[in-house]
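Read the single chain below, which is given as structure tokens and is the form predicted on its own.
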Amino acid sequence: MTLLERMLMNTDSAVILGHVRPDGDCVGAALGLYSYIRSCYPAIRTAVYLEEASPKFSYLKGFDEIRHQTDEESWRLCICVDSSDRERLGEFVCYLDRAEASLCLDHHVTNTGYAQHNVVDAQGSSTCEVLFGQIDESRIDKSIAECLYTGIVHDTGVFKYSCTSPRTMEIAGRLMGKGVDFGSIIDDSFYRKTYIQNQILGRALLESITFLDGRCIFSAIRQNVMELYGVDGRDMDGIIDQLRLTEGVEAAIFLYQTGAQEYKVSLRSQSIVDVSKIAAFFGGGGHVRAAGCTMSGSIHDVINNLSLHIAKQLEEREQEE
């Protein structure tokens, strides 16, 4: 019996939390676990608290039941998914502090082990892959499978990123066997964009700049531009990945403004730069090839600070060779 199952057997209430600005893996893991508890442990009172996620995930069962505001409720067990540290839980960290017991399911190499119990597999493609290993496969129905498949698809870039392993593909195949419409999940939640999202993507690409002899690229969207197009952070999906695919680029940076002199930063790399170390240095986290953080200052300040770390890693690799 897994740690998750043991903890569920010893509680009568459980709250599920994820990180701020939830992505596909976060939403998929949270709702997959939510549906699993409701199906297999109906006596447990449970709920999911997350910031508002993109409506493109509305096909997932339980999406409309996610709570977006804090309240005075308390839960005996707090389960945190896809969150590497307490700060990533945002305002919902209060439920972690009130809980008698806590468990973190994650796959970030930068995880700080902040819960009482932690199941962190840095080799896992996604938190949904980690969750799959913690639940009874025979009790996974189609709705749960859709959640887990969604998370795996998003954190592997549709099975393209280096985090994709033979086990990842095996798990995806088993989930497909549950009857998920995998083609629609990939098209509708990963590739499909609104007209406005395509416009902001085009602007970000048009205004991108290469540096470090073309080995790095960055683009930035200021708050006034976001207001002009009527977009928010949820509409920025895919921009950093398109920048990463620029020929000759090893590292890509995308930032959008979230406040006065404050930017949300996304980092991607191809095969040399460990962006998780860079993000961690600036208070963020993530994976070797995909990470993020929040930074203060002007765009010039942010890029200069990041480029120093990228250049250092590139120089170290050249010296090794």
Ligand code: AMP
Contents of the next structure:
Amino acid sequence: MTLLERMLMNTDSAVILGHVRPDGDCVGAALGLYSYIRSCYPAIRTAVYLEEASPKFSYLKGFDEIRHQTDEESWRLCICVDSSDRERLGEFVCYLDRAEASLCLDHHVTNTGYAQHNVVDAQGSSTCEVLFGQIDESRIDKSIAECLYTGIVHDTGVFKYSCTSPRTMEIAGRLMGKGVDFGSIIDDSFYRKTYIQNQILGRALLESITFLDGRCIFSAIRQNVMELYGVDGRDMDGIIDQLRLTEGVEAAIFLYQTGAQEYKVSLRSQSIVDVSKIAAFFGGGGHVRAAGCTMSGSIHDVINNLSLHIAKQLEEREQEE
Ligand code: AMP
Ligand code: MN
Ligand code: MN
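Having seen the form predicted on its own, could you now give me the structure of the form predicted in complex with adenosine monophosphate (AMP)?
Below, the chain from earlier opens the complete complex, with every other chain and molecule after it.
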């Protein structure tokens, strides 16, 4: 029996938390686990607390039941998904503090082991892949499979990032066998953009700037531009992926403004730079090829600070060769 199942056997209530600005893996893992508990452990009182996620995930079962506000409730077991440290839980960390037992399911190399028990597979493509290993496959129904498939699709960039393994593909195949409409999930939640999302993507690409001899690229969206288009962080998915695919680019940076002198930073690399180290240095985290953090200062300051770290890693690599 897995650790998750053992912990579920020993509780009468379980709350599920994820990270701030929840992405497809976070929403998929949280709702997949929620449906699994509801169908396999009907006696357990359960709920999911997350910040508002993009409506493109509304096809996932339980999406409308996600709670977005903290309240006075307590839960005996707290399960945190896809969150590498306590701060990533945002205001919902209060439920972790009130719980008697806690379990973290994650795949971030920067995971701090903050829960009582931590199942962290840094080789795993996604938290949904980690979750698949913790639940009984025979009890995965179509709606749970849709959640897990969505998470895997998003964290692998549709099965192409370096985190994709033969096991990832095998799991995706098993989920396909549960009858998920894989084509629609991929198109509707990953590739489909609203008109405005396409416009902001276009603008970000148009204004992008290369540096370090074309080996790096960045683009930044200021708050006044976000207001002009009526977009928020949830509309920026995919911008960093296109920057990353610029020919000759090793490292890509995308920023969008979140405060007077504050930016949400996304970092991606091709094959040399370890962006998880850079993000961790600035208080964030993530994976070797995809990481993020929040930074203060002007756009100029942020890019300068990041550029120093990227240049240092590139130089170190050149010296090794
Ligand atoms: P993003 O650029 O936001 O898509 O994030 C890329 C990866 O880095 C994801 O796995 C995130 O979970 C992780 N990440 C992003 N921001 C942070 C942060 N502030 N702290 C820790 N991990 C982060
Ligand atoms: Mn995530
Ligand atoms: Mn993830």
